[in-house]
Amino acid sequence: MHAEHDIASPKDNINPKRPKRPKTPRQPMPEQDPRRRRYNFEEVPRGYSEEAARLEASRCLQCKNAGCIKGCPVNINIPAFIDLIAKGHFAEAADKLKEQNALPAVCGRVCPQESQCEAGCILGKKGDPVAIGRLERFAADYARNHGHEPPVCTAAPTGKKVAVVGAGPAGITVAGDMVRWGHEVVMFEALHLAGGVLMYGIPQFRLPKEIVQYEINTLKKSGVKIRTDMAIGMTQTVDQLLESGFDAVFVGTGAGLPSFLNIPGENAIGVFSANEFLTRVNLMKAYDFPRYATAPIRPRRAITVGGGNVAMDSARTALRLGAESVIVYRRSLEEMPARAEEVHHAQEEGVEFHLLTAPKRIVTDDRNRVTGMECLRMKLGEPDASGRRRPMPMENSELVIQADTIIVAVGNQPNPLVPRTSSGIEVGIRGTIVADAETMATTKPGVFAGGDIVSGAATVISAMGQGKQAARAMHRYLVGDEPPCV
């Protein structure tokens, strides 16, 4: 990011002392401007400079009873490393985010800071709270900009080997955690490239795959063995990893069967579900034109079904393709899940919204291809389960909206392969591993499982909280005893 100045360090010759706390509002983020960014994939936040993330840093109270670190699902020591940037030793903080989080840079962009570690931020009892997030990515940017590893406590081989099946954010956080207690560590992939959502799922103008790359390449340097095309369930089960020669077993396969609309049309030409029409534009390198002109689809008018950050950001990424975007979503704006920025993103860059408006049919020519979707206007009821209020239509308000491509983005399921070719492995009736709550332990002896496999979709940051509690217990399964180093 400013590769002129070398890595801050205490002993470096810059002043120690924390700067005193101006009364300065919380410090914007630079961004791409809409009307050029919409057509392009390239990084829409800018990421702090290191003037304005001392600034931000000093805001922070220091607070004794930080509520920030409760809110944090990986225990982050939030004011020591923002104490840090504050007084200028940018890599020593990126250090201090290291000792519990494996992907800093990564969750500084995708996590829900807002509902987490910023919702404990005292400051946001009045005002804004701390820019949590972004000091977050700045320093996990800083210390990959120039350079910079992370001390690492690695303890004495214990000859035991571990597994872990896929190589998304818990998958990753298992094996950075394991091959540093001491154990052999291999990775299985069924994809080409390591990283799972956080490659596949999440467009590249929210998380640049280079960014995932790097902290995939770490993995490696720290012994980690990748075997990617391995799609565990197929060319091999659980149980055979356990036959031959694993000690045991991580299952963080993710949520990757996707939810349907359950409508008339729906098998039509021109529907996809979310899932696969961002993991063809990520495998196909659609991002990086024009050296790889390999958009899976052209559309001209793309409606997206949904409300949340997939919704979004598959919303986005048809605009950048080319395609007039529409998101139908049944709730109002103050009901919809996803992030706030993610929402002003795509109202900036050109997205039009129809809320309150459910799908009812999709409606095609007569050769099968989508030309557009019958809707019906809502009105927001009492309360339901989610504390939301319950959608209901309203008499005679059908409307016909015109598309030639229809994404659905109304959640994913968990991924069946596993559980369903591993004997001894209960599932629950939503087709989730059962796993202890404290030890992510399943019904089968030596198999620990962890992320959206158990939870159902959910964030990267919970998935990571998962994967440790997980790597904590394996350990303690093979060895007997606590890890030599957290």
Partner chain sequence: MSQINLTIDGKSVAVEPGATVLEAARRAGVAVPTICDHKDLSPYGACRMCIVEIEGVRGFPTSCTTPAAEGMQVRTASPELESLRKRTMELMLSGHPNSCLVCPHREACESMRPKATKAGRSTRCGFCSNKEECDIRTMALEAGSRDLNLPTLYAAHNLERGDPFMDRDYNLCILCARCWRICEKIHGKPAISIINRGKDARVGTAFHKSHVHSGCTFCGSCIDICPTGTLTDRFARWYGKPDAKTPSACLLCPEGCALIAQTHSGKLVAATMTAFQSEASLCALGRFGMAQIVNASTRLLRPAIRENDEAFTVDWDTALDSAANGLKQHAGRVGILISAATTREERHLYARLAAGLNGRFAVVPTLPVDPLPAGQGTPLPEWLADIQSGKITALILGGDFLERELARSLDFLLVIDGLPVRVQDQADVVLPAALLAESAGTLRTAAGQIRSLARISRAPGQAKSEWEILRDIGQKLDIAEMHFDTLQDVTAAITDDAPPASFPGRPRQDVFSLPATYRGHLLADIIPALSAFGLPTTYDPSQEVQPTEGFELLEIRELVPNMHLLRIHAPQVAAHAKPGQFVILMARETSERAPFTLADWDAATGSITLIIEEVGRSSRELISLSQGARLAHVSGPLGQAFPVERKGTVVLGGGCYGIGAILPLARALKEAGNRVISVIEGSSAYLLYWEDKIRAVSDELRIATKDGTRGTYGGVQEVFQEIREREEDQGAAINMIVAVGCTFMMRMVSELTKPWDVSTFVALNPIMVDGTGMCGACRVSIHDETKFACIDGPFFDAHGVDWDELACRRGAYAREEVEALPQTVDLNTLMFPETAKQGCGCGG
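Any chance you could show the form predicted in complex with the partner chain after that form predicted on its own?
Shown below: the chain alone.
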């Protein structure tokens, strides 16, 4: 069993106040036992205790030229917040985070820290980097659980009105900043609940929905009006928003159009996009069927195609719905885009990995229901444009993997509703909105964009980073000046 108070102790740490060469090992994250968690939707990592958090924070060297900040898409002053944790000022640490990051409790859970802040940590050169993500989560959770709210900078009302289209990570960031800076903000959401991918996509066991709704409520309390059930592009267009009195519009509608494999049998019963599979469970709460009316998927043996975080989420959700769960990925473990931690969790819980295996055709019965998937074995060739070794099919290597459910998690394209219905917004080849790299301004005056609708399917934090940039630029656009506070 993983005991919750499992704290690694510093070895011969002679001078704990100013450790020159810290000996405290990276504090492990207490986790729910895999035997238990593979059948429940509760969060897997339990979070640091105060003691473990302070110990972990004490490892930080407080570098002057902090590599971690450079790795952070929203430039959090990481050494500063960690120092506050080390000193036991947990709420203040959360305030420090909030200066740059609207959603620290979310980012502390879902950011790929190993390739961002923690990749820049000097300790990582010789050993384990400081667990920045876990500390971020700790501080944010502490503040939430203690009802602590960050001091709000109270800028005078500017009289300007801003529309935020899409209530996902990018939109939440923009709305949070703009309302603080004195603008009237209305956020539009197409679905019946705000939160975007944080609500419909990322599962409960990785990001509890209560946390997302807490953040949404915080936004509401700060004055942001949230209008759900409003699909901009359909209910109203961006052009109409501008005509109806909004001075600027931010488009953060995400990459919500699932890609499929384009192989035979893909429209058979039992083939789902990861979005559909996860939406039914997360947003529509089909696990509580029949109290909730949306029909649940009841997989007995599920294949998830793909190697990203969404694939891991889908495979682990299938497992929790009672299925034997298999991942089919055409490259090897090394090339997998999913976070190492997610892959590790999936393996721990018993997800089977079929690597170097590519789907060829979906096998169905006479009622067009899935019975399996024919695959090809692959080998790795020369690196391709992405720098990853290109998978090549091996001849006569066909095999059929039995399954009654197939979840396609091979990425998403930008949602076409806004690009399709707005005038003057330039769209790139793959359907993304073209935006200035610095200001996130689109080709239409007064319209800014950020997140997956601009970058294609990426991460929560990069969407938030673009939201930050866009907010500053929008403020300048509206009042011709820098924001009154961070």
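Being a predicted model, the structure only gives us computed values, none of them experimental. Numbering follows the first chain given and starts at 1. Between two forms, the rigid core is the largest collection of C-alphas that superpose within 1.5 Å.
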item	value
Threshold 2 Å Cα movement between these two forms at residue 268, rigid core reference	no
